[in-house]
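Take a look at this single chain, the form predicted alone, given in structure tokens.
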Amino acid sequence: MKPITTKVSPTGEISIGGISTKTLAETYGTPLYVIDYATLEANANAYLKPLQTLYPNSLVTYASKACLVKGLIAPLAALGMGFDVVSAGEIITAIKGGADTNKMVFHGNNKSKEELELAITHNIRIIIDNETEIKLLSAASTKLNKKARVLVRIKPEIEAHTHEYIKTGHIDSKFGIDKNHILEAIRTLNNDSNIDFLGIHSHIGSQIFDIEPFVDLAKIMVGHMKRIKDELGIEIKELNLGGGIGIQYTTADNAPKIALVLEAMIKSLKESLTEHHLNEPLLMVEPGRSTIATAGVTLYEIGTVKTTPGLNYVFIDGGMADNPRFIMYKSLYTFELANRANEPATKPYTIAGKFCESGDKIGENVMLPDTNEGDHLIVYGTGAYNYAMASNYNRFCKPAMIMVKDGAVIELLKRETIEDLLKNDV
């Protein structure tokens, strides 16, 4: 929930990184969101050790949509992960960032002929969604005269517990190839000269607290692979079981180990496998937002502060565009006050921004001290899809983000200007 090396000082003030979150926030302004690159490495370990040793043969790739600019490349790239990417944006990104395109993978329900034939242009792996990704991909190799390297996405009809947006591995999700129509498009994939076929891929969704479900995805996908290979004669190489599994936002999230949830999952694989008499694919996994949510925090400094009939209001200087969260999907935090960390908190507030929208709030019933002007408040867990989903709405100046390091800054992102905003008016 909160950075590893979160502390709070006699006097109440909070510091990440051993750096004080007054000093950041003065030096380089609110709202900004801070990474703390000993959490962010804790997180990918917990993928990578586990993996070394339950199944070597494996490749962890960071779902970039969590959170992505070019200076979170070469740290996670210097742990061993690969990167997912969704778009010519984020191949570009991750490639200037020094990612390796041969442990990145290209994903998308409606990807164009440009993305397609940037990726095949790299050496991407490209995970196909549909039928008609099939005569694009085909018509971009054929084109470049370069071999596409191709898994096929397939919905596996898992109905996990989690909210209706980022639920995607059930029949109706707008992602995939179902079960009737896939051994159709891997024919169709085999048989094109320009297309080298690896595997097949799956997801069932984010912040999934369950481990049953990742245990029912790995036999699900071996039955597939045992169909493929009896009906088709093809030998599954390479095998993607996305990624999903959900993290601590409050004390109320009871999140699974992670080093739990791929010993359940390789185990039930492997038994698959073994019961089938197939070979052990490569296997990859995808998490996002398990490595870089709670690496990331984000500080505001409180304005007015409004008492309604019934409601205490602390009005932030970011909100819904910064954090779209909370209007989206009613995602709850764990908030603190960053100067006063040691108070009793002993009020209840709504969190609200600072934007035209009544909805603009990112927290309910916030228990925090007597709360004042000049405060600054800390949210936790915000390192994914917050920057990742934040907008200039109401010509908002999107924040700077930082990295903090055995008490030193890296800068990621400067903060935007106005100018900015402005440059590509016409």
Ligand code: LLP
Contents of the next structure:
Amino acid sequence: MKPITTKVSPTGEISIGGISTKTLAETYGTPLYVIDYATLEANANAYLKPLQTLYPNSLVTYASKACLVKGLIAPLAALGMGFDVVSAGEIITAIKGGADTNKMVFHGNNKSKEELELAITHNIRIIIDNETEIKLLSAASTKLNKKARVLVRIKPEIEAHTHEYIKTGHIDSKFGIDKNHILEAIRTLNNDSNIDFLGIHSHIGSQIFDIEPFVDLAKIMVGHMKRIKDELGIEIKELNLGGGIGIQYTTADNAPKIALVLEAMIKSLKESLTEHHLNEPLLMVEPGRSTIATAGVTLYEIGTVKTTPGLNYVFIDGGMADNPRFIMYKSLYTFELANRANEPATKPYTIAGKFCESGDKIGENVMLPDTNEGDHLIVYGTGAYNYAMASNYNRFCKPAMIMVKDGAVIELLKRETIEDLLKNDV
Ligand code: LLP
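Please give the corresponding structure for the form predicted together with this ligand, as opposed to the form predicted alone shown earlier.
Now the complete complex, all chains and molecules, led by this one.
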């Protein structure tokens, strides 16, 4: 839940990556997104290291939708990660950040012609979502006279136990091709001389704590491989099992160990492959949240502390625009006063933002010491889907983002300015 370098000084000051949060807040302002390199590295290695022995013919692509700025690419790529991208914006950011396009996969349920052409030009694997896209893709590769490298996204029809909005594998999901149309889609792709059909993909959801859905997914996907081989004579060279492993936001979350999920999933995969006499494909996984969520924290400065008859409010200098996950999913987080972490948390607070909406909160019943104006609040586990989903609601500027590593700061994102907001106004 907390970055692995989190420490509390004798005076109660929290530091991350060897730097006190007070120094970070004073130097870079608040709200501030902070990414701890050591935790990011440990999370990436939690995938990369076990796979080196369990299944060396594998590729881990970081689901960059979780959090993407240019400066995150090189450190992740240096560890061995590829990148899963879902838009022209993510493609270009990853390329400019130095990603190896041969280790990139491009997703989306309604890709544009331009996006498909961009992916083909850079030789990026494209995960086809639907039949219309097959036509667009064929036209794009003909126009560019360049082969497109393609996988097909299949609905696995697994219901993973997670928040309704972040379930993607179930039967009515907007993502993927349903099982009755897979063979036809693959036949079309395989018959197209402009297309290099490589394999199949599936993703069952996000923030999943159970191991069984991943075990079942491997089995179901090998079942598809077998059907494709038997009925079309096509051998699947690449199998992408998506992302979705959950993380611990609060002590109530029972997040699985990544190595245990991988072990169980790969055991299931290998057993099913053996049972059906199929060769081992390249295995891809695309973790987002579990790579970056726990590496990230957000620092806020507390303004007013307001007591109403029912509630004690702490007002922070950010809120739903930099962390929309509470208003969207009622997501829970772990909070502390970054400058008084050694004091007992005795009072329940509602943490409210400064946006014009009553639902603008990022926590309820949050236990903190008696809180004052000027205290700093640290929110743990905000590395994933916070900056990525941030908005400019009420025309507030997006926060800055920095990475801390061995007592040094690497700036990742400048604080947005009002001039930035006005840039495109006509
Ligand atoms: N692959 C695909 C095709 C995906 O759709 C996703 C996430 C991932 C990989 C990465 O999943 P992860 O490892 O991060 O669970 N905004 C929501 C999460 C939406 C997830 C969307 N897809 C949230 O804030 O919880």
